[in-house]
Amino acid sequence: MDAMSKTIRVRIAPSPTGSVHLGLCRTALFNWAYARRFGGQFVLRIEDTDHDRNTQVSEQAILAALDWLGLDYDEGPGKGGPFAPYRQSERVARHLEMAQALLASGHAYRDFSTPEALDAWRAEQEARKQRVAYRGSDRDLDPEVSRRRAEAGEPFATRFRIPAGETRFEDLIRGQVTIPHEEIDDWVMVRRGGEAPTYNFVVVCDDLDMQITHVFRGEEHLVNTPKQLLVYAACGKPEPAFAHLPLMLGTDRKKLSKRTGDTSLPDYQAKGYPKEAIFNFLALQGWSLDGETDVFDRAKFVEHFDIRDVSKAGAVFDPAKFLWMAGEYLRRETVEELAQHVAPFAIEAQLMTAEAIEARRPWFLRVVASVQDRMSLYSDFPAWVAHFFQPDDAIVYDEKAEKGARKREGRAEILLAFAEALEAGRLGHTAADMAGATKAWLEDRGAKLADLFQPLRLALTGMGGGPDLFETIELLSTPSSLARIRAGAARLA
């Protein structure tokens, strides 16, 4: 189907049964981009018929995730649209109506088999070590007899009648797919009791009613597609184009799971991954801009995205590359933007209150700017700046950094001498002034930069590395810096 031959209508149809998985986000991203590139409509439908597992919290998390990622849907819960309602549980009457139509046309039949009879059939299959597609014992029951038994109150399931032959379809990612019908059960459309239609049936009912033209979903649904295509044919309706996205794999090349890393969007939000980095990285899970460019914005993605360019091979989720990309986006932010994003982490770590941040905003912005090049995640901020908030007489020294500083000869003496020069004003009062004056002061003493800098950084921050030392002194203030330097000299003596 040519993407421009008709108005494009794509959808995602998540079940609100757990956390917002990255796979769902990637599927939503690809559907959204396709609709935006080709001027189509992106529909959200909540498949909430699993009453035992559905939660309102999960549904709200899905809506929040789409909103946070900027994947604005055109129709769905909270927005409405011409094909409302967009919650599957509110459409059951329509599903049952369509099931009755397929019963009347002979494409479905009532199966009165008891659960015990079905269990016996399955046991027989296992004993024979043979897999034969299920064909119900009531498949050829006279329709009038079937109707009378149903009216008499005998329980039954409604099953789809699989015809002879095979199903062929063109997957926009995988090419030609052929499934022999002898491999497909006469599957249940409506469970015993007559009020619980099943996924493979209702998804077609809803996609038909909502005029969905393209179905892009994970490859785990590939096994369902022949069943659904047969329902389209039984209804006498044209089917949508299908594309099955590759699995997202961990570095062990198995399906992405908690064994190899976090799998839900909230996990990465909580860690402080920039939003645009998450968007960009998800776009690379099975798709590539040009095979070389990794970092690109959403406008560039939409401009170039086509579902036919998605790879059918599994997409390896590389945490190291994701972290690198997060840092790339973080360093592209303005200091004001970055300050807004790191502030919640500073507050959570109890470094500052929101009121204190606002009261000391110019100072806070300078602190943020001093460590921007060293962070990969917003959550890195507290660790890099904790020394600004520790008491001068209680700096926490990194063990490895202290060992390194202790290797410097004359470490305590040079710290005390530097403190004396700093207090006397001989080194200036701004970071720029101190940098040049300190270099000259060291040359006069015949000392090397490392002789001072390693113990000095330890005394000021407790760390072995970090932002510019003189910027740190300026941000701490001279009195605070002097107290730390002298305390450091005493400890390193």
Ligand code: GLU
The other form holds:
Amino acid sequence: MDAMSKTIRVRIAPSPTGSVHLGLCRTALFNWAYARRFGGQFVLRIEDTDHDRNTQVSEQAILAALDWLGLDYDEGPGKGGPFAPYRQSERVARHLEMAQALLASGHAYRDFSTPEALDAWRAEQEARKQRVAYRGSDRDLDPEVSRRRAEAGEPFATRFRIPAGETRFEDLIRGQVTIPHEEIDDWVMVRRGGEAPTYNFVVVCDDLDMQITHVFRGEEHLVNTPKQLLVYAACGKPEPAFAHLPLMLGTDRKKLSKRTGDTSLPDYQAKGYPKEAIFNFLALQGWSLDGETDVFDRAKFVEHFDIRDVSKAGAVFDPAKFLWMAGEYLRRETVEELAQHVAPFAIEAQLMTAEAIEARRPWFLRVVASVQDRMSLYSDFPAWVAHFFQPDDAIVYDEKAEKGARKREGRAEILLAFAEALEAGRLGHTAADMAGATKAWLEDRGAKLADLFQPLRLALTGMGGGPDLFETIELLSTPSSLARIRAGAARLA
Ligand code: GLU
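Having seen the form predicted alone, can you show the form predicted together with glutamic acid (GLU)?
Up next: the whole complex, starting with the chain shown before.
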């Protein structure tokens, strides 16, 4: 099939089980970008056939994740489309009808083997230590006999009849892939009992019915693709193009898992990673713009993305780089944007209420601006500004910072003298004035900058480092600053 001659239709087909994994987000991102770049459609289908493990909650979480990431789909649950329904569990009648058709054409057969017989076969395989693909003993049963036994109520599984030979296909990322059929079991299409079709079968039914032209999914599905290709052939239908995205690996080069860090989107949302940083970082998991540019926006991604440029080597997910990228994006935000993003963290840390933020908005914006350069994540905000909300006479001192400040000779005296000059208005009132005047003041006293700054920062903020001190004084107000400085002089004496 010449895929390019038709409208491109890609899809993601997540199973709503558990939390939304970053791997799913990356798969969604690549499918979405491909559709957007080449004027195609991006379909969402929920593969909820494994009833026990599916929850309404995780389906909602998938929809919310796509929405949050800005990966709008053209057809899917809640949105509808020409191939509805988009929930696999609502399509089972159609799957069973297709299974019937494959039984009738001989591409599938009824396997009446009991679970005990199958267990015995498996045990025998293990004992022999040599894996031979399963070929059911009922494979060559006379079709008429098979039909009569089924009609008499004998339970059976519907299995795909793997033909002799091999399957070859051109993976858009990996190139030519060849799988000898002797490695593939006559796999179960519909489980014993008759009502429960399996993934490898229904995925083809649905992709066919939904006219999917390109299937891009994780490398873990590479083993499934030959089975699925054989179903397309059995149905006499052209197959879509396939590409298998490289595994996302941890820095230990093992499959990304909880063991080495967070793997789900909500984990990163909760930590306050900027959305665009998550988007950009996921885009780099197996793809690159030009081999060197790490930071690019979604428009650039869509403009340049092609599945054929995805690398087949595993994509290493480096948390340190992710954190760096978060900071890059956080610093590009306007103060208003950043204030909106950090406000929930300030509220959660009980530093301010939403109403207080609103009432003191100009002040809040300045506080946010003062620490913008210091943060990588929105969740860093409370730690940088907590001191603004502590009582002036009980600022929480960082242990190391306090040790450092205590090493300064004359620390209490210089703090008191500085407080006096500040109170008398001799240092001016704006941050810029204070910076200049304090320098001159220190020169007059023959003191070094650090002699004052180290104890002063500790007294005002409790920290060893942070934003501009004069800006802090302005934001605290002079009376509050004076109270802190004097309390600091007493504590450090
Ligand atoms: N339900 C499968 C999964 O979540 C879909 C795989 C596919 O895209 O075919 O991995």
